[in-house]
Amino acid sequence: MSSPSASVATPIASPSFRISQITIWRVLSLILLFGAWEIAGRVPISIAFPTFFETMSSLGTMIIDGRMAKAYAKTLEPLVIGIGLSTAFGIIFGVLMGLSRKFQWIGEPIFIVMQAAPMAALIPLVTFLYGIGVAAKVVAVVILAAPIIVLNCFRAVRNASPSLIQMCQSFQGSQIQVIRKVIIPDAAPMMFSGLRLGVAAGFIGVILAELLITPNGVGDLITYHRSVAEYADMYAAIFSIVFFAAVTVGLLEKAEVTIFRPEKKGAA
């Protein structure tokens, strides 16, 4: 007599099905957010709070008439320069801090304080030292982005795999070879994460600079439309910079997963 203990196979969701589920939930969350925005604008919770559709209409108009492109041309210049300088300085100094205790003792307290302090309070000092031109905005971006990149590079190098380092040394690898062939490759994923976080902080820095130093670029759009009570245009400019920053950081995250963590592709 056969035993009726046949097990029922549990279907396993395919990666494509799992990814489509994630996409559906993300879209639903955006619909919920924008729906709440539309309702809040129609109530209204404030005369200075436009609806979502009014904001998107203003955004489309600003894109078509070229105002948005001109604003971003001015905003991206100090942002790109500042991120480039922060990346070069951050990687070099972060690696030196990770390899040398002396560099760590000198640099770590400074960058921890810079990361924790309200750096927006230093914007007036930056204006006093560098004026109101592009240089001041670049400094503002570096002030916010560099500490994050430096500290992430430092921790990445300091936490490099001891077993890999010992293996390289056991094969008579020189100190340069240990750094070049073991420490830097092993630290690269966390260093790239620091770059991604630094870019996000750089967006904050450049917008703060445009709002507090010189009102041009996207900051000028926000300031001008607020002053003339064109709130839909003001919110459109704010939405554009949030969207642009989110897309940029998201693409960097995708690149990080593709290059350094391919095993996580299905869960992204």
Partner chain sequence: MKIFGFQIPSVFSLLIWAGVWEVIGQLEWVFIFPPLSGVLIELWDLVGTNAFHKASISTLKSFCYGMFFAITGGVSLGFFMGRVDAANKLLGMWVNIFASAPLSSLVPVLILLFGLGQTTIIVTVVLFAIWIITLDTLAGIKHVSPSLIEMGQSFGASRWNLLYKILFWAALPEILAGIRMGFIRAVKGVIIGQLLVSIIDFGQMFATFSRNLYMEEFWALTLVLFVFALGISSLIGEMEKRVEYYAGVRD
Contents of the next structure:
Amino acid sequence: MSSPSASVATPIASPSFRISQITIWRVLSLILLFGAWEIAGRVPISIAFPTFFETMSSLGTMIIDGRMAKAYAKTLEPLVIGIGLSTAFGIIFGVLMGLSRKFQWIGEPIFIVMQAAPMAALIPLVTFLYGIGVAAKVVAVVILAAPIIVLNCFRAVRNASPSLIQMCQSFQGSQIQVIRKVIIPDAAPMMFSGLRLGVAAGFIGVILAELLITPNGVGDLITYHRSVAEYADMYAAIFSIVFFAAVTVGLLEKAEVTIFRPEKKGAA
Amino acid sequence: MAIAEQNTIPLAAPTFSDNNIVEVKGVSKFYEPDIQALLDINLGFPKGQMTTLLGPSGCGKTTLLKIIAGLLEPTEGDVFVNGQLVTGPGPERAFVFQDFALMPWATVLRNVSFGLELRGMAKDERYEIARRYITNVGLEGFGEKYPHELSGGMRQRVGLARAMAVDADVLMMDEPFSAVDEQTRRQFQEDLLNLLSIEKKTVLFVTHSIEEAVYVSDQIVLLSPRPGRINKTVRPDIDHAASSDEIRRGKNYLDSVEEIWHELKGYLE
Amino acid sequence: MKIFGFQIPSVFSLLIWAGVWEVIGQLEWVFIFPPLSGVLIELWDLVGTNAFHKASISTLKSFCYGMFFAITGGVSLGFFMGRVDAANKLLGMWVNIFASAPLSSLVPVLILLFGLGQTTIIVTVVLFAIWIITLDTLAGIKHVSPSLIEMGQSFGASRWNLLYKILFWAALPEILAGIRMGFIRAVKGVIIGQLLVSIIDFGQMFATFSRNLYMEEFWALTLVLFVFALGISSLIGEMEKRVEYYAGVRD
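Please move on to the form predicted together with its partner chain, as the form predicted on its own is already shown.
Shown next: the complete complex, the earlier chain at its head.
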């Protein structure tokens, strides 16, 4: 139950007490889901539903025999390139649109359309232009990740604190100085959170591309093991990518708090 | 004069007597692990009078008010209202919030009648009562407006009308004027005193403004911070029937303000 | 942008992009971009076909079922987590993980468990939409001003009264925002699900069009889906504006 707020200072627990509390809840939370999975697998709810421990042992085998490493190398390469490209787009278009109403007029609607629309529908087309290599996957990542990154950069720049900008101008800062020394740093936290959302979208894109068009990487591990009915291996691949994405996004979130929002540390 | 008579009643607080509608006995409040918000508070609130809890931020005055309201539980000690032990909120007490706590999706009329709505009173009946109190606080004709269409001072008038509408004996006000500007605040203080002279409520008032406390109160309880403790009780002995200017220039008013300021200065370090 | 002193709404910039598309198409630079005019003519024919009608009705059905479960499930889960601290601590981590997980990787499992039919699509929609609705509802509940809750308590509101007279309304702006995001994600989910199942509805049409290089048909279908997605998100955006008048009072 949430207790009614008090006007008095909230209790400040000692750090060690806090950490152990959080750890206990984390562990309970893991046990809850994995336990449910194990039970559902033992019942079993379907022949195509392995238990948690079967899946984990498959995961261990796949990590040791190098299948995972190979697949991840194939998957991460286009993801990293795609996110890099999207970030570059994001900063260039975002800053242009944020600073100039003309660019905003021409650019904002099309990016909003791209962000709201099911761009995934276009992935089957990508293969006609870029075949089934890395390039096709990069494009898949970019079309899903770029719109959200661009829009976040744009909004970040547009919402940069007017009083900070006026402060810089009052000290005779040039336009370039205002952009470099005030607008970009002030916009950085929001740009970074756009990057985080973009990475999450990029994961969806790269896996979708691997499932639909290019037969390699983690997506192919899923498809292949399904086709030969090695369900534990298939679930292990899925588990690994969900876990990997969660850790990546989680680390980005942590980095965001540590680098840009020290005031939120601990509260987050 | 009615007011002068009231002042002659001997009330050297904190004493427990039949005269007190609210009694606080040995109340302490701790927040885990070892933050003491209030320590051993013993206090009586005389019926029909305005008692102010005054102190710097962090002295637990709002906490004490919320304990009396039944919104917070004391770690130790008891609160009695009309001789009954307080275990939660009750119909004989009504609360006025610092941030107004108006429901932004409801009209002024519905906001004012909300306490009655929760008691299950029929719509026509509760709206009629609400309309009367809306008029009393000077908001006639604003019944169909929404809170966001009102100024800060008007919003708090809605909060006051809502608390009045349930016809509670005890009105509890948690820094009710801190979110409104100074001129509105003074006007509001005067209106509040006028209203109370008609309604005859017991008022528990929390503020950090010395002038406000002296201006409106019959009795002022000074709380010192960390942990919140009662340090002193002051009775300004002000004739509330006098005009605002007379009060603010009167000797009692100025002396009390000075006395309290000296006392509070001692809490800073 | 102003032309001759008139402020032109920025949606009209989309017309310029449409023009660019038409030019690229006419120049025949890349065969996957046929001229927009051709696509629009094809669109007109497409929406008249039986296959399209069948596919839209069935997709809309999966979509509505999915959104129904996602909204009821997401809002109740959000309320539950918002009011019961233990539930929040136990489930919060998972809801956050699933909200940003590459759910496209889960669709193959759904196909295994639920077959190559509508059930899989419905479950995909739920999976894509429910987490963001839960998170936003939770945020809404957590942001309800404590004094509003105390106000209810001080007038003796029961738990139920507190829930449906105060909490629900106070959290409504966030809940609607979550539902709007849920709708956007659900449209993406329904398409991803159908692309991967690939033998029903729009998924089958997409597969046929791209296999046979019917580019005009392919784009026509894409345009229809884009318009649908935008239509839905602006519709809910309108609803949000209606309740926005009190959202500002929040802080």
